[in-house]
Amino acid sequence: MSAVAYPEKPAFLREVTFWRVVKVLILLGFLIFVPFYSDSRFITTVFISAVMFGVFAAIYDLMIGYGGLINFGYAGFIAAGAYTSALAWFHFGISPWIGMFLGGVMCAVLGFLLGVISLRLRGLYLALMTFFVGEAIRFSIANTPEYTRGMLGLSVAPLPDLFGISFARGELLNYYYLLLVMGAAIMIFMTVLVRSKFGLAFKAMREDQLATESLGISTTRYKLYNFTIASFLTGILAGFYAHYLGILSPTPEEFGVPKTVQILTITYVGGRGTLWGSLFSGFLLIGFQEYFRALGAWRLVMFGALLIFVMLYARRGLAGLKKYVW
């Protein structure tokens, strides 16, 4: 009589350990309940920043970490995303909730043509065609004040309430809490995406791109969906962005290349290709901000000092310790 064979469970089932779901609910319990219960607006919004970048971060590893591909202007980006959701508003009363949508399709229409632009770049060049991209972002919004207010800073509506949930400028909470269900749909999306086909393809374009097509796979399709993908997810969270914070202004200290430095040093800091080490360092590193920030322009060299570090001498960052501290 011949033995019934069971079929395998997926690889993702099999990986739910129950430490794992420990880990998970010990992460949820931290993010949670802390912000509720210290009853405190700084600590809240120490919490938003460090959440708020984690993920962006993590959108950044997605690009860096998985595709190979540098952006050196992500900051402008998340300007992009920025001014198209308070813009819809103050010019056409577009409700917000609608604007952080629109300003994920803008991102993704630019993620897409400057993917198509640098289809033949790679390494140096591709980095320094992001940089241009995004300073031409920035400067375009800065130099048009009659649209975009420029220099001079764009008022920016809050949310409108959700199901009866105030997200009046004074209500960190419910911010916060919201900041925390979008993170958690953009880090779970962004976890399964990885580990299909298309983040099989994506590690092999980053490993090497000329192997990836001699096997038959198109790294200029790949490439594009990957810019596509990230900057989608990097316009949404950069539209809550916006109206979290009240006012634009499209300075190089907000979006230029010193945002773009933090960004990078907290993917680098969390671990290349993790996604979810970037939200360990997010905090790590807007607790490092937020202690030294009478230091000013000075936190910039610790920075990078600090990424330097990780690069010589921990180059899979926090993730690489996760063995140690669990």
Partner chain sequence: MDLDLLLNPIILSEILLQGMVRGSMYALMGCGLSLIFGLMGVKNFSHGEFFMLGTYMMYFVAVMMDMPFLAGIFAAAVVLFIFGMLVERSLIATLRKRAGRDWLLDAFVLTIGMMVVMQNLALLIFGSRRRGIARLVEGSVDIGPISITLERLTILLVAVLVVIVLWAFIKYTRTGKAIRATGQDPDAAQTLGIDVNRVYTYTFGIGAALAGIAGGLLISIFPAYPTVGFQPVIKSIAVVILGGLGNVPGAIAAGLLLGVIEAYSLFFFAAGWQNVITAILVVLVLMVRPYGLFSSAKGERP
The other form holds:
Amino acid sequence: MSAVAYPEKPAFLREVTFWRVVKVLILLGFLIFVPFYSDSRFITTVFISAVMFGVFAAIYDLMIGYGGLINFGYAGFIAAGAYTSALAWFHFGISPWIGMFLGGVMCAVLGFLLGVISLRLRGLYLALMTFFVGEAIRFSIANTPEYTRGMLGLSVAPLPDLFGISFARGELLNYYYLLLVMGAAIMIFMTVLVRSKFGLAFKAMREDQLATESLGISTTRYKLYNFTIASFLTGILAGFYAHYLGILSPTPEEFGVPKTVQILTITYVGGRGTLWGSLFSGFLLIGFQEYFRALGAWRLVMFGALLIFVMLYARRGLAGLKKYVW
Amino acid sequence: MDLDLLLNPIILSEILLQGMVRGSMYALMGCGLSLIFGLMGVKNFSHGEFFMLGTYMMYFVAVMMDMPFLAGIFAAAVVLFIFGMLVERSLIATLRKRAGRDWLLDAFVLTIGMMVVMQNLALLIFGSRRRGIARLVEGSVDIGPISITLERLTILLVAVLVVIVLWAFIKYTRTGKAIRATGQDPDAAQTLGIDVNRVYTYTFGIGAALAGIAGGLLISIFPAYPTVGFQPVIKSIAVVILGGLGNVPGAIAAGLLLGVIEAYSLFFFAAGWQNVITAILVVLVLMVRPYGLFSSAKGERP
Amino acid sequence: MTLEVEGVTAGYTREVPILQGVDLTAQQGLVTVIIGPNGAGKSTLLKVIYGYLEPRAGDVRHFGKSIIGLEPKDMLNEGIAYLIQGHSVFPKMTVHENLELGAWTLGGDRAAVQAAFEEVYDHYPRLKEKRSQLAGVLSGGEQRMLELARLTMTSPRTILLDEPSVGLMPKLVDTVYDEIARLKEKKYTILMVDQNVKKSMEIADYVYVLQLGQNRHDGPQQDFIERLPEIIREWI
Ligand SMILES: Nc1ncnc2c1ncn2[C@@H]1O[C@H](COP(=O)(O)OP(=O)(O)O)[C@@H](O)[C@H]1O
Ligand SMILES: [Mg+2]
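Having seen the form predicted on its own, please provide the structure of the form predicted together with its partner chain.
What follows is the entire complex, opening with the chain shown before.
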């Protein structure tokens, strides 16, 4: 303790130290230049998957890690966002750039409704409710082939050119940089959000619903905020997913439990309540999964075992390692 | 929808009967899940994989070893009972003893991890080929104007028998009483000298055995393959919610109800929509009566 | 000396000790009462005795035998029964089943179980009357009676009671104390935690005052009656 009084810096500036800036620059450099210089379609594809699922998992973390809200039908929401954008183009010729936004709005509405119908539910009950809502969305898509082509699969247009940048199917790098921009915007938005009074209210609600209510904070309202915001971000990213992927079909692997489990695993391994941990574990897990394709089903066995391990012995996930390596 | 069909009593009762067969298997699957949930609050998402192991046990015993199908069901029950106890002892108990806030949610996520591991191990070991048995029993009987296959009748009877045995076990045996007491108040049960850890382990084993029995019994409908457990686990979760979490008799009633509803919706709507209807039904129940259709609000914990 | 607690130090986490060197003895046929402000560690002490918490130091002996390291499930075999704080009937089981569970550790000894039932039903005709009703529908007083009756099913030698009269109507409180007095007649060793200082003084033989996890005062009941107002003032 020194007796000298420092002038108070604003909170966000106090966190800006030299080493932090360096670390962030190194990371950004890694993300920006590795796919560019590697000049390998494989690496770029892996980076796209890793960033995309890392950000999905970070959004998931906004719900589970900050609000204590488990959305076990999350893949259904991704489906809603993806199909909204794809169908808006398919049936009405709406530009995918607007379509992605519409996907966000559609998801926000669904997320808000989900919040409304599950106001009284917590924990496991919420998990079950969201699970059935997610499945209902997926089954509805599967059962209306007149509009969605159901299990036959819906082919989706690539994104149209923007500012002279081509997003034709083969332009992987352009898709990647677009994703980086979108992902960065989403991550920064969420980081600001969880450091505001919203974040405080989310955490309070996660810790103790009754105590939070007794402080005059309406947990129902913040639950709605949380679900709506998280779903909106999900929908936008899901729109990107649809146009990048080029084909959608409502199979369980794509939009059902396995997908939710994949994202949930990334979140849990990254460490709940960290946001950025998900990005790291996204790279770790997706990278592992892609690199060891030859291992086949063994990869998933390891994924499951990893999730079990995290639940039993490493509840903080990678974040528990942070002090050693970062 | 055709109004003539809607009003034809023979068709309606035929569907009702089909629905009851369907419902009896849902009830059987829901029982084990509900038993575990009622006792320890754990929602076991790998229940479907216990079911899957049951189908493989049945296939090995009844087809590869060419023994009677009842032996297959028995083997499925025994193996899954032991397996369930091992899982509880090694995994669930570790979380439970650490307890703390939200351990139930952690346990749920843990069982998700188990689901992934078991499905993919099964894929590696057995491959993705479906191994089924077309018929456990041949023939059919007529009840008035309705005809039902002996196969379905057998499923119905065995399911009813198993449920009755389970009910009597919980109601009258010493272990059954310890299970109920521990479910209602584990602290009090412990002060009376009941080894609650052992009760948890047994109960998890029994729940797994029930899933295994269901898997073995239903092999003609759900052949053995790695992800066969998915439909059954969804149905049993639905049944458990409709019946009231942890309410075993409620799960049985809800199983029958859901079976009948699905049989009618399969008949009157296109196939596939019965899943949406189930999901909507569950969502409605969670909204309006989170404690289930057959439980009272008191003493439950939404 | 039926029950001896010697220098017990214990807590729920490693960092925070709740009990710090507590000594206490309880003798056969006497009612020993522990009083003290909220959070003093009274319930914690009973939990240590019953094996829920392992003390970090000290010893607990029952009839001369150390019972440290035994688990709650073994305690009835040692002759110690425990009524936990709050409600502990099994609400969705019948009165009879509740009592049956009280005799759990007798196992297959049908004759002993039968005898225990006879004695309990003899003494509590109301419980006999309502034997096939669910315990959850009994009145608060009846539930407490059921809990006390359940404690005696295995004929233990020592009974630990944690706030047996809390939350009951005043009239029922008297019944509970009468019941405890009767258990004392029957030569049980009774160790009781109580918030109801005045009432418990009426049946106490020996009193301990616990404060912040340490012994504060102790002495026979006669000494305490006069010092009571002064002691209670200390708490505030
Ligand atoms: N399960 C527990 N975990 C952690 N701390 C506890 C637990 N139970 C009680 N405590 C703490 O131990 C202290 C003593 O509690 P207790 O023995 O219940 O007090 P008393 O019964 O005298 O009112 C209190 O500070 C309480 O907060
Ligand atoms: Mg207390």
